[in-house]
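Shown here is one chain on its own, the form predicted alone, set out as structure tokens.
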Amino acid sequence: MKQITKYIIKNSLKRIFLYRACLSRLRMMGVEKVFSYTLAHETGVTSEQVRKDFSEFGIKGNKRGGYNTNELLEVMENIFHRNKEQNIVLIGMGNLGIALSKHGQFFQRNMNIVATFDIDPFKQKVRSNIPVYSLSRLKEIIDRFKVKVVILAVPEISAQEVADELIRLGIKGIVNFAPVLLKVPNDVIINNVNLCNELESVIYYVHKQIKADGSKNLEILYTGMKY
């Protein structure tokens, strides 16, 4: 049965993301060892939230010897199998598209995107790193690279029929940038990610701090004109 899927990262993973990052740091700066109460500091989190993200991901440590930095950052690459090449295909190649074909942190985390689709013939001509395939061959290269993940960069007119396609054809897990909640299975991820609206939630916010601190000033003047 299909139904509307967003797929909600949970927040002790993407703390792991945050603890990945500063040990990354701290490795390039000869730091051997480290403790959770460093990992909080760096992270703005509490020494017990960290000990608890890592238990919940089966990361085990010494909490008063602290933690090998090297073995630590590979226990968090296990997590995201970075250990193993993952094959990944990108659908649609208008600007959005071809600027994710070009980001160069997919190879520098071993992500490997093999191949890009668009119906538009002319793009399938230009030659570049990655080829441009038309979308009849879909089936032939997920199956040649064993693909389990798409980036979805398409049109919202057309998402869902692409994604459907795509499930028929195996694929499990879908980055979806189309402004569409995509009808999946229950056994399909869909992570929807609307650069609008992540846009708008810096500018509500941004707008919520001034207003905060227009408050805040005209409260110390009114305060200092009492006195």
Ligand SMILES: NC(=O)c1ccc[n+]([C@@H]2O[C@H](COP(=O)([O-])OP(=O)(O)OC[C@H]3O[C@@H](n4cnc5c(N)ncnc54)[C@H](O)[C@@H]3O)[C@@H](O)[C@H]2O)c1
Given for the second form:
Number of protein chains: 2
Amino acid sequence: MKQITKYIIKNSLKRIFLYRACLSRLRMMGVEKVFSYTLAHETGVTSEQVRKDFSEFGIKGNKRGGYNTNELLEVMENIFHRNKEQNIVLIGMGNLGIALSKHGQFFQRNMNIVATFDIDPFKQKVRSNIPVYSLSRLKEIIDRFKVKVVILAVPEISAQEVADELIRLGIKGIVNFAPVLLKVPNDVIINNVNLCNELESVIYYVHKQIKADGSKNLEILYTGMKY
Amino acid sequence: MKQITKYIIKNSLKRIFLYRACLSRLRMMGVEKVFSYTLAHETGVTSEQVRKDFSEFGIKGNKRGGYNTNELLEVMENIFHRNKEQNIVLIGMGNLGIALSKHGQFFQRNMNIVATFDIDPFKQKVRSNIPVYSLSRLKEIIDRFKVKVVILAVPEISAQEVADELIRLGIKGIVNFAPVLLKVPNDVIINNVNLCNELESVIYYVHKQIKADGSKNLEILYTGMKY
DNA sequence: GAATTGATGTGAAACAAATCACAAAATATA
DNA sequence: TATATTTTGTGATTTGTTTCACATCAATTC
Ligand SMILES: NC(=O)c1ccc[n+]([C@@H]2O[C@H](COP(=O)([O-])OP(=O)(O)OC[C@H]3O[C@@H](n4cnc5c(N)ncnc54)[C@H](O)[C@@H]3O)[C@@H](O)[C@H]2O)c1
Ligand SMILES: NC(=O)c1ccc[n+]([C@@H]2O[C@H](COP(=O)([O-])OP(=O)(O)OC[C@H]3O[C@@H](n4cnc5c(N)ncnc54)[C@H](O)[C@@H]3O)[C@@H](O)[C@H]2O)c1
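Alternate state requested, the form predicted together with the ligand (shown: the form predicted alone):
Full assembly next; the chain just shown is listed first.
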């Protein structure tokens, strides 16, 4: 059994997210030009790493002149398809689903939750400004809004069957909050987010008394990676 | 600037979570003995990887006999300090905080949210069965319950100041949901969970049309890692 | 306009992680 | 009891990622 090998490696993708967040902040502060070491310092990586990551995504700067903040952000928005809006659907309007549906940052980042779905008729009323539908309208909405990616926030027990149906309807990517390993075809991307594990990791490392060995600005360590 | 190097590597830790979830399921089904290839098959990694991971955590099996399900789970519970209850505090009872506070799995996994805090007096009433306090009682609760780890679900703008205060009060680990890189001392573990990024990663990979190249059972790929 | 400075960009080297290959051990079989 | 079988455990190898080192170029200074 072989694992996926060649794609833009996950670590550098994660770091690109960091750089972008940092750049947005710098732009707001009116900074027009950044250097690899600026980003490096702000994000706790090395400047070579920043440049290597950029080179992986084909991002070029100006010798001696660093990078233009606006241009750099624009390139990144293209990488992430932020130029055109992404229509997303959310399944499961329980505790977590409601919180996610109210989260404004998805929309700010051009990811538009066009509709949510729940099996429970009691949940099928409008909360905030996103409609809650019965699953019977899933196909209609997915087709109408050309939805390719969903957020799955249903109980563990239902996750697989809902995923099967979603894939049947043409969904190609799932952010899955249920603590199960979904069985899906090879061309479907699954991103499992397991918040219990995230908390438990922290407890583990706190108990282990892990120390940052003399590094001076190591702000973040462990979401998924030590990025 | 040097990155952290030697600790139980994150990838194997993540996989250990997978193995454990799988083992729990197998135990419920009455399976008493497992082999590395059983776990491997269920979790989509190789059997050598399973054994290498086990060896990293000092887990031993029986030559030819595989591993005893119960013993293995017990060893893992020790690794994760599941034998004794972990007291956790949650800061920020907004949309996300409420959802998390209602999430039963933390408690099932021995992570007990003993109290939640919010700056807004309106939020300071009991929801579900976890009390919501004013921040003035933070020290009292942290001391009383010997809390070392918190979940931080406050707005981006407040995250740093709240984190500073928490660390002053002796907190050593933070699961941070705000999209900021917290500046913290080296001995504090931060786990940044950025749900926008998780969604955006999926969109990125779906657009890239990443294919699993012929691997037959590649269920999960990308939470943080390709684990 | 030549020399200097300060950045990028990238092969080479070092390091880290995953896979391979097989010895060792435990059990089953004859 | 000897032999075959099955599975673990781990060095050796391969593959992947980060860091190093420096050529290259653009701007600045003399
Ligand atoms: N609440 C949290 O903070 C949290 C944290 C981590 C993980 N999770 C996970 O996220 C998932 C949702 O958690 P929750 O707390 O919101 O649970 P919940 O029970 O509050 O909500 C689940 C919702 O899904 C709906 N549902 C059930 N079956 C469905 C189906 N077949 N199709 C569509 N909708 C269906 C239910 O009606 C309900 O509204 C669970 O798998 C849980 O383990 C939740
Ligand atoms: N809602 C989501 O699904 C979601 C998803 C991803 C990330 N996040 C992030 O999680 C955080 C919380 O999100 P939310 O949607 O729950 O926001 P929210 O505004 O609904 O809740 C924030 C809560 O924090 C409280 N608060 C503010 N300042 C505080 C302080 N100094 N001390 C204590 N409490 C304070 C507020 O009173 C409020 O109740 C934000 O940083 C957000 O970006 C939320």
